[in-house]
Each structure stands twice: as C-alpha cells, then as structure tokens.
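Take a look at this single chain in structure tokens; it is the form predicted on its own.
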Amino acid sequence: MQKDKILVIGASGQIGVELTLGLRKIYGNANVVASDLREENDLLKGTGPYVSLDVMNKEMLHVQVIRQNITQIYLLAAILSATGEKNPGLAWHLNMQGLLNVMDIAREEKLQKVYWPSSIAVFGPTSPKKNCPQQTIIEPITVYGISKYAGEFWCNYFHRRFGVDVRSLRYPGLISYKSAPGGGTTDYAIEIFHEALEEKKYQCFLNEDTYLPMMYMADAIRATIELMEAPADKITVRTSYNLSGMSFSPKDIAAEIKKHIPEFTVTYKSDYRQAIADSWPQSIDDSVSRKDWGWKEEYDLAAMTKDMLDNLRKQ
C-alpha cells in the first residue's frame, strides 16, 4: 500500500504553518511537502521538504503532485475577508481557480483525500445570529464569503460526480501566537495580545460588543486533522462542516487580558470591517461535527488568553 504523502499549499500562511508542523508530527517530516508562493516561514525551516508553488499554475502543480507521489492535498492558499474587499476580482479568481485546479488534479490522479477550508464568512445578515445551524439561509455579502460558499458547492459536486474524497470545515476566527494575522475581520483578537504586551494599550477596529465565533489555533489544527482521519462513512457533509470553539466580544477578551496585565486599556474606533463582522453570526451550532466525527474543543477564552500571553512573552 502506498504511504501517505501530503502536499500543503499555502504552508507559510496563518493556518498553514501550524498545520504543516502538526501533520509532520503524525506522518513524518519527509512525507509532508510544504509549498507556498511566499518564502518559507522561519518556523518551517529545517523541518521537512519545501517547494515554491503557485496554485494558479495548474501544470506546475500537476507536475509536483506526480513528482512527489502526493496522495493528499491540503489547500490553504486564499485571500481573506478584509483583504478581499480591497481587490474583489483577485480574491474571487484566486479562491475559485486555485480550488478548481486542485480538484481537477485530484480527480485525474485519484488522490486519496483533499482538504479545503471554508469559513463563517459564508453566512450573511439573513443567517441566524445565535447558534447558527449547519443548514440555514446563507447569503454572504463579502467576496470572500461568496467564493467560500461557491467553493463548498464545488467540493460537493466533485465528491458526487467524480468520487473525490474532499472534506471541509467552516473556520471561525482563528487566534495564534505562531503566525501573523492574514487579513481577516477577526484579526483584532490576535493584534490585541501583541499590543497588550508591547504598548499596554490597543485601539480596536470593531465595537466593544461585537460577538463573533472564535477558536484557538491548536483546536483548529486538531479539528482539521481529526476530520481528515475520520472514516469516509462518517462524513455526511460534503459542502463544509460548521465548527465552533467559543464566542466573545472585544470587551470580553480585553477583560480577560486585564486579569494578567491590569494596566491594559482599550479604545474602540470601528472601520469598514465592522460591517463585515455585523453580517456574521455571533455563535455557531456545530452539533453535526460533534455527532459525525466526535469534535470537541479544548480551549475556552480564559485558557486561550493565558496560553497566548505565556507564549508571546517567551518570544
């Protein structure tokens, strides 16, 4: 039987760095090939193979898949919500064409599995605000959300039509101390930790009572790998699974940080990202993930805050 050989596309990004390291722990360093258009992230250097790769260059991608004997692809390359609003055409083109390139190659080469992340950005102002369910009204208002929702249907299509075992999670806002924010609307929840330690003050670009679904990166990486390792017959959702860890507002996270840094102060000055945040649910119902493949988060706001501050202080 062929050994698993994994290609991570977008490995130098916010999720990619930690996912690559997590996969290398399980499958062995040599069996996880990291790739990105950007330079290799410092945290990845010396931990395993790295190739410079543009997901938009289908021929180059196909050559790498064959040359490296790839059996699974994790496609993380994307333009996120806030960045995407500045260049909608580019965001749509990259987010859609990159996925279609990977899916075509997966079909032709009969790859074992493909992972592609969706996002809570698929939800819009008409979606339920509290405990937003797996199946509900979905009318996204950002190009990022539109591209992710379209991508969910492409995943479902390639699974039904061609039997591609593609799996997906709708990530909430992700918080990490290892990699920089990626241009998303939930980036404040990473910036606030850095500013608390360095400046003892922070100006937040969202209103203090803006509740959003969030997740600590350690939980998100574990969820991704657990989903991909679940038996295929357990996977009932071939668009994308709702995923939840916690929900909080800027005011909540500021209060939690103040327990560790009492002199920390926050001011609020909302910008264009406020409208994006207001269009998303405040909390997510992920009961289908819990039922199908046993998802359960480990970090709440207090545990995450302590771990973030401890690790950032070390850096």
The other form holds:
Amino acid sequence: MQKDKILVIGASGQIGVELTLGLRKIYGNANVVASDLREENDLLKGTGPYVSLDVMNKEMLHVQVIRQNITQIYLLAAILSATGEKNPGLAWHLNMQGLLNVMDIAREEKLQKVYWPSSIAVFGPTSPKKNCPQQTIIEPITVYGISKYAGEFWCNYFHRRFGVDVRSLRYPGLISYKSAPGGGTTDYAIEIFHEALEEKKYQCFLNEDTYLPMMYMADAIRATIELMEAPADKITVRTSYNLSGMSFSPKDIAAEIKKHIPEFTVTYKSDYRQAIADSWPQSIDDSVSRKDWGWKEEYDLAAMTKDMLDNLRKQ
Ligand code: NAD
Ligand code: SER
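Alt. form predicted together with nicotinamide-adenine-dinucleotide (NAD), vs. the form predicted on its own above:
After this comes the whole thing, all chains and molecules, with the earlier chain placed first.
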C-alpha cells in the first residue's frame, strides 16, 4: 500500500499551522507538505516541506499532487464570514472553485482521502437556536454560509458518484493562540485575550449576550485527525458533521478572563458582524459525531481561558 503523503492547502492560516504541525507529529515531517498563497508561517519554518501554491490554479495544483506523490489533501483555503461579506463574489469563487479543483484532482488521481471543513455558518435564522441538530432547516444568509452549504453537497456528490473519500466537519468558532484568525465573526473571542493582556480593556464588536458555538483549537485539531483516521464504514455523513465544544457569550468569556485579570474591562459596540452572529445557532447538537466516530471535547470555557492566557503570557 502507498505510504501516506499529505498536502495541506492554506497551511499558513489559523487552522493550517496547527493542523500541519499535528499531522507532522503523526505522519512524519517529510510526509506533510504545507502550502499556501502567502508566505510560510514562521511556526512552520524548518518543520517540513513547504510549497507556494494557489488552489485556484488547477494545473499547478495537479502538478504538485503528482510530483509530491500526494495521497491525501486537507483543503483549508477559504474566505471566512466577515471578510466574505465585504467581497461576496471573491468569497464564492475561492470557496467553490478551490473545492472543485481539489475534488476533480482527488477523483482523477484516486487520492485516498480529502478533508474539507464546513462551518456553523451553514445554519441561518430559521434553524433551531439551541442544540441545532445535524439535519434541520438550513437557510444561510451569508455568502460564506451559502458557499459552505453548497460545498457540503459537492462533497456528498463526489463521494456518491465517484467514490471520493471526502470527510468534513462543521467547525464552530475556533479559538487559538498560535496563529492569527482570518476574518471571521467569532474572531472577537481571540482578540479579547490579546487585548486583556496588553490593554486590560477591550471593545467587543458583538453584543454581550451573543451566544455562539465555540471550540478550542486543540480540540478542533484532534477532532479533524480523529475523523480522518476513523474507518470509512463509520462515516455515515458525507456532507459535513456537526461538531460541538462549548457555547458562550462575550459577557461569559469576559467574566472568565476577569478571574485571571481582575482589572480587565469590556465595552460593547456591535457592527455588521452582529447580524451574522444573530443568524447562527447558539449551540450545536453533535450527537451523530459522538455516535459515529466517538467525538468528545476536552476543553470547556474555564480550561480554555486558562490555557490561552498561560500560552499568550509565555509568548
Ligand atoms: P485562514 O483565513 O486563517 O486561513 C486560510 C489560509 O488559506 C490563509 O493562510 C490564506 O493565505 C490561504 N489561502 C487563501 N487563498 C488561497 C489560495 N487561492 N490558494 C492557497 N491558499 C490560499 O482560515 P482558517 O480559520 O484557518 O480556516 C480554514 C478553514 O476552516 C476554512 O475553510 C474555514 O472556512 C474553515 N473554518 C474556520 C473556522 C474558524 O473559526 N477559524 C470555523 C469554521 C470553519
Ligand atoms: N469562525 C468562522 C467565522 O466566524 C465560522 O465559520 O467565519
């Protein structure tokens, strides 16, 4: 059997850096090729191979897949919810064409597996707010959400029609300290830590009682790898799995940070991202992930807050 050789596309981004490092620990540094449109992230330098790659350039992508003997692709290149609303055409183009390029090559080259993340952004105002189930009314209102929902059905299509083993998670908002977030509505929950440590105050762009599904990056990386390593016959969802870690509001996270930095204060001034956040569920029912491939989160709000502050202080 061919040895695993992984290509991570979008490796210099918020998830890409940590996922690449996580995959390199398991598969060996040389067997995980990092790639991105932008320059190699400093944290990746010296840890394994890096190629400059535009996922929109299908020929070049195809050449790299053949040249590097790639057997699996993790596609992370995308435009997220807040940035997407500023340039809907570009967000649709990248998020759709990037996926279709990868899926075509996966089919032609008979790749073993593909990973592509979806998002809680597929859900819209008509979806249930609390414990939003795997299958429900899904009417997204952002271009990002529309592109993710369409992408889920392309994944399902390529699996059913061509047998591509593509797997996907609907990530909640992800919180991390290693690499900066890329323009999402949930980015406040990262900014707040930096401002708490540096300025002791933060102006939040969401209202204090805006509850959203969230997850610590360590859990998200583990979920991704566990899903990808699960036997194929355990995977019953070929669109994208709901995934849950925790749910909190800006007021909750501010109160948790104050336990560590008592002088920290937060003010609230919502902007266009409030409407995006209000359209998403407050919490997610991920019982299908738990049943199919044994998902269980480790971090709650208190554990995540402590770990974030400890690590940011070290930085
Ligand atoms: P990010 O913006 O931090 O990283 C995306 C990376 O893709 C960037 O490094 C960017 O340079 C690269 N990229 C952009 N266009 C490219 C192109 N044409 N070719 C190659 N690379 C290109 O995003 P992220 O937060 O790491 O998200 C990764 C994936 O996870 C996305 O699909 C996103 O929708 C999904 N997701 C993220 C979150 C989250 O909270 N971060 C939540 C849900 C889903
Ligand atoms: N964190 C992401 C965003 O806010 C959710 O997909 O866009």
